[in-house]
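One chain comes next, on its own, written as structure tokens: the form predicted alone.
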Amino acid sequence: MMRLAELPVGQSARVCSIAGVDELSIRLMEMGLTPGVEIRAVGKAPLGDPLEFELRGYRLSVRRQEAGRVEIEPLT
């Protein structure tokens, strides 16, 4: 299983799950990172944090540490 933080810019994936059951995992799901949603990496800050993604017709920026909690399946 791959983590969202590892997804190269320009590639797409499908969210499989969010690791943990705490405030952060709930917050990530409230931001739209729910199982089954397709997501695409669109950019990252010059030092690699935060990361920018596109999902559900909007763009979302999350810290690399937060993206590391999201398990994904790359789409080919």
Contents of the next structure:
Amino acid sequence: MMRLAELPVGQSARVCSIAGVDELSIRLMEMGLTPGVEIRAVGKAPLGDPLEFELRGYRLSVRRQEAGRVEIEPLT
Amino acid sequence: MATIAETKDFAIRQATIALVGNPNTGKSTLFGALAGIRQRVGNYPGVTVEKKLGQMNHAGRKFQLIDLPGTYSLAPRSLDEMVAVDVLLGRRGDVSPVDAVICIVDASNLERNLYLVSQVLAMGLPTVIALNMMDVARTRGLAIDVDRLSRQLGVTVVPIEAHRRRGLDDLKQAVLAALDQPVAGRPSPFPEQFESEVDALAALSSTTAAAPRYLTERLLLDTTGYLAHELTHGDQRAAGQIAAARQRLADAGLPVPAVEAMARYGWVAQTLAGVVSRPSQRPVTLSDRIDRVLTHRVWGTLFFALVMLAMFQSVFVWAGPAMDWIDGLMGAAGEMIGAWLPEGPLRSLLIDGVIGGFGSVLVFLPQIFILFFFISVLEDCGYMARAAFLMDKLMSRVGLSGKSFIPLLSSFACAVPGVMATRVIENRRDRLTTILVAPLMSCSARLPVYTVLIAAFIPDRAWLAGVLSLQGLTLTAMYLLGIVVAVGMAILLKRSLLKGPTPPFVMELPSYKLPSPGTVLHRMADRGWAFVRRAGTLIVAVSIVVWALLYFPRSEAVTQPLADRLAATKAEMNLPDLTTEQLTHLRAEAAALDREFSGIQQRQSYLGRMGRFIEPVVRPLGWDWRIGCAVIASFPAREVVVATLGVIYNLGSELDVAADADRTQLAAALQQAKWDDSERPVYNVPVALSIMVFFALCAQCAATLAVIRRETNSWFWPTFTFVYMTSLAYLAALVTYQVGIRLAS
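Please show me the structure of the same protein in the form predicted in complex with its partner chain, now that we have looked at it in the form predicted alone.
Now the complete complex, all chains and molecules, led by this one.
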């Protein structure tokens, strides 16, 4: 299974699941990262971290480590 | 019989309306537009959340308006986040129960915004949706069927443009109508099995039965343990029941906490069915194109550096003249009072204590205004989030996030607006860490201290054709010292006192828009006024105390001979037939006597005595009692130390360190200063360095401490800041002097 942190810039994927039941996973879900939602990697900060994504019509930035919590299925 | 607080007849009782919404939806702009200037800002006791109240008028009626902090979700995981939920549920004694809610949503971002709406509707209050940013939605090619949205939500939806003040009357009218209508039953977005588990939990004990249903739901959903602690106080039986209920739900394919996001986003999808029509191909908007440049590896970094440089330079360049102007104004006010009142304690109190104190409050306003002009523009146009995005990696090395960068950078100009700018940091521990290390950044008030001492004691040597000078290197070293210590302190604080899990960095990057001048101006005025009102009183009080310590006791036995000579000289100046030369000579003599008088008075004041008393403490730093005295006197503001040294060395208090002549004069006096009991000079390079190091690290700034008190809503943190910074400053100055003096000999 691929993780959101590994999604190449410009590619889209579908969210499968989010690991953990702590504050971070709740925050990610509140921001709309729920199973089945489509997400696209838009870019990354000049220093390589955090990453920028687009989902549900808006832009979201999360750290590489946090994006590692999200399991995805790339869309071709 | 219903009491006034319970009555639904709003002709008798003023109705209270709460304003909720996601960040970046224009909520503050809407609050400003609805409440005008009739706003009151305070703190909720015990938390760092700002309490913002306003008054809204419509159709001859008055409403109280409460602005709740912008949030993506009403799922409290801390005391601060609990405030909004408690206000909406009427569980706070210090706020009247809420009668209706205005929920502002971003039309261009409906899907995510409706998540919060779903939680707000669960509160069971009359609700009106303010649909903002329709213009942005249009540029993205989105068409929204407002009537259909309203029908599917079951509440009135009013399209508005908050920054153009459009649609506000319709919004107020809708609130008025909603107040008088009973709230229709709203179906829960959760599956039936979840609801029955909530029922079972509610029936569990008297505490859970008394809690509103929304909180019982949250009790089941909150896996961070915060609400369990708040509501059941660690009751083992309840904990067991909750765990069992979660297990049953997980077995049924409804795992907690994911069930909430799935249920609510499922409801959102249903509610939006047929409401939004979007183009098949998402258009590339101007915002997208701008973002591609501004987050680019090279251009983005370059632009960021330029913006920061411009902000920083403006504070230095523009604030200077305004501060001089305020200084001049205060001086003129002092002279006016001086001309009215006879010489004596009252005159001195008014001029040096009160007006001086007000002056030291007002003098911060230019920096606050300029810095918040930039911060408000950056925030309003959407760049602030990008700045945090760009700097996050760097700041995460010291355990902070990108949101701490701008407050810390601002603190190089002045820690007061820097500390006030930490409000963008929502995590409490990160925000406190940033506040506590911000005063370590070398602010503009340290510059005069560095300049005078460097000019006097650091040899003017240069290498590499003047590119590297010893004096310049010393100044750089002082700035670096502050940064290095701040980094160390931040790491230390995050590992000890403010230890906790790394807060998630999950941040929306809003689309760019033109900042609205009204919002920017309002924010500037708001910050300035908050500083004057909340921190100002404390600063004036400290100034008056220090004035009294310097003014009393008056010992005529010591000062009388001088006063007599001064009177005689002044009388001589009034003699007829004096040549210009004689008059100049007499004037100079009178001025010298006046300065000597001030010097003697200061040396024998309570403060002078305190200086002598603490001499054993400061001696290991290489300081005599005069320096100790100057350090105590500079508690209200560190730059005062220069003027205090001036008075101690009989140069008068009107020294202007920006003027070369005055600076040279003070430097010469410092170089000639001798220890009381010998001919040994007081100042040498190690002593000068030890003073500079002390001022680089100490907390000698009443304004900063007052603003920390205000922002943290506690006396503990300013006290902690003062103690830790003074201890650090003392230790570092001690090491500097002791090592320096050994190297020198």
